[in-house]
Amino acid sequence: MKKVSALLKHSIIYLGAVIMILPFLWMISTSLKPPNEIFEVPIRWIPSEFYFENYVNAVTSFPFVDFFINSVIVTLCIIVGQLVTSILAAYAFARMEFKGKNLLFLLLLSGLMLPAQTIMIPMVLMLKELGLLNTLQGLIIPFSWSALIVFLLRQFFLKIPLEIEEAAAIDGCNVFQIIGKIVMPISKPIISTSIILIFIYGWNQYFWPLLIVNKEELYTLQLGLAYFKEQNVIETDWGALMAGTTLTMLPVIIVFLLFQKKVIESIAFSGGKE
């Protein structure tokens, strides 16, 4: 009885498993494949001969490699960009005084709960007015504060014994020396767990970056791989769609394996907002 159980239970989570990689090994599976195969029936899930053809065609059959450029540079920015807002304000908020400072704080953590397409129009509207409209500082400036990032620094600052900061203002150090020699080395690990969280958001946008720029040399790499399917409508060349699928989702599931455990428990921490 024992035993029949354990072998269910077994079954059950592996059989899910494989239900929820099965897309993955489809996508990786026809990235490799000749043309010749794509279609095959029965399915045949390793090719015969590996046809990195695929790779080559979608890295030169549209901009990839500029697209990608793209992405890194906005996903650089906006990381440094969220970092740099939202330790200072972390900071305030956890060791600071100041009237208004619960409302306030407040008020920044409504920004998590609505969905972008709320303020879609006026935002168009405050980007054009700003002349952000099809720039790359478009892409980065409006998005370099995060309510999420600051709620979270601002949790570990709260844990830091006050003692330290207070002998280093005793021997003179202003605000910005404290945070910046004392403060951050100590707070490594949830400065790399903030690192991985927008990391994996600003390379995931969609939605805005749609919004935002319409010239093909300004679109990032979500952008671009949407195009390319769009393009591809008629007489879709899967191989290709499937090669630059996966390297458009390489950098994220590589910081994934890497860092696996932090990925999940900082996600689950921060309510899976995006």
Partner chain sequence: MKKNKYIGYLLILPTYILFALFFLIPLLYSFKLTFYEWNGFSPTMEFVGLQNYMMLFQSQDFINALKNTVVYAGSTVILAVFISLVLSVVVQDGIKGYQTIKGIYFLPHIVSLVAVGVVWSWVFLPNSSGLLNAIIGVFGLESQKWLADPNLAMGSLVIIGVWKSIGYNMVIFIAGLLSIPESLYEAAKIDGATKLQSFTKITVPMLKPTMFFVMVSATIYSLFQVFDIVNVTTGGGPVGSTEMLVTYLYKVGFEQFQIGYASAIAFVLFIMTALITVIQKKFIEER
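Heads up, when I say rigid core I mean the largest set of C-alphas that superpose within 1.5 Å between the two forms. Numbering follows the first chain given and starts at 1. Everything quoted here is computed from the prediction, not taken from an experiment. First, how it differs from the form predicted alone.
Residue 48: CA moves 2 Å or more between these two forms after rigid-core fitting.
When the rigid core is held fixed, the Cα atom of residue 38 travels 2 angstroms or more between these two forms.
In place of the form predicted together with the partner chain, output the structure of the form predicted alone.
Since only the chain itself is given, any partners or molecules it might have are not part of what comes next.
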């Protein structure tokens, strides 16, 4: 009975994985097809010839490199901002005692339950008052903190033996030295996990840049793809569009592969792995 149950469970998991990966495979396949094979029925998964001109068109038909650089700047700044603010906040919630700590942490977590769309209009109005509309700073500053990352880091910090930090304090380390020399090296797995989560969130942002940016030179890659499609609204070059989308996804895959091992270590450390 256990074997049947395990077989059923794995079958469902594999089916889900196949369903999830099919659009991704179609995107890569389409990016390599000549135009006359893109909408063939039944679907031709392997092109009769690899049409790399789609990638050339994707890079040259719109300012791909400029949009790519904007995305890199915005994403890296969001990662640095969230890591700095989240590590300090998480350590305070994990180790320090102050009045109202639990209430503050509860309020912080309650922010996770609010749909992002409900706070976007106040954020736009605030940025307008600060003169940050149509700036890269406007894409970065509102996302330089994250309740989710604070929560993940705090839970990890709580599992670090307090005796290690007490020994460092006896040796004369102050709070920032303890965080930098003791806590952060031990927390590499969860920090790596956080980097992946923040990178995916920052890199894939579309709605927020769409709200506050209307200068082409400030477009991120996600807006750039929509811009490319609008330019070809009468006859969309699907091959080039899929090639551009594939190139857009590459950094996410590379970052995940780089930090994959640390993510597994993080899960094992937190007791989530059986």
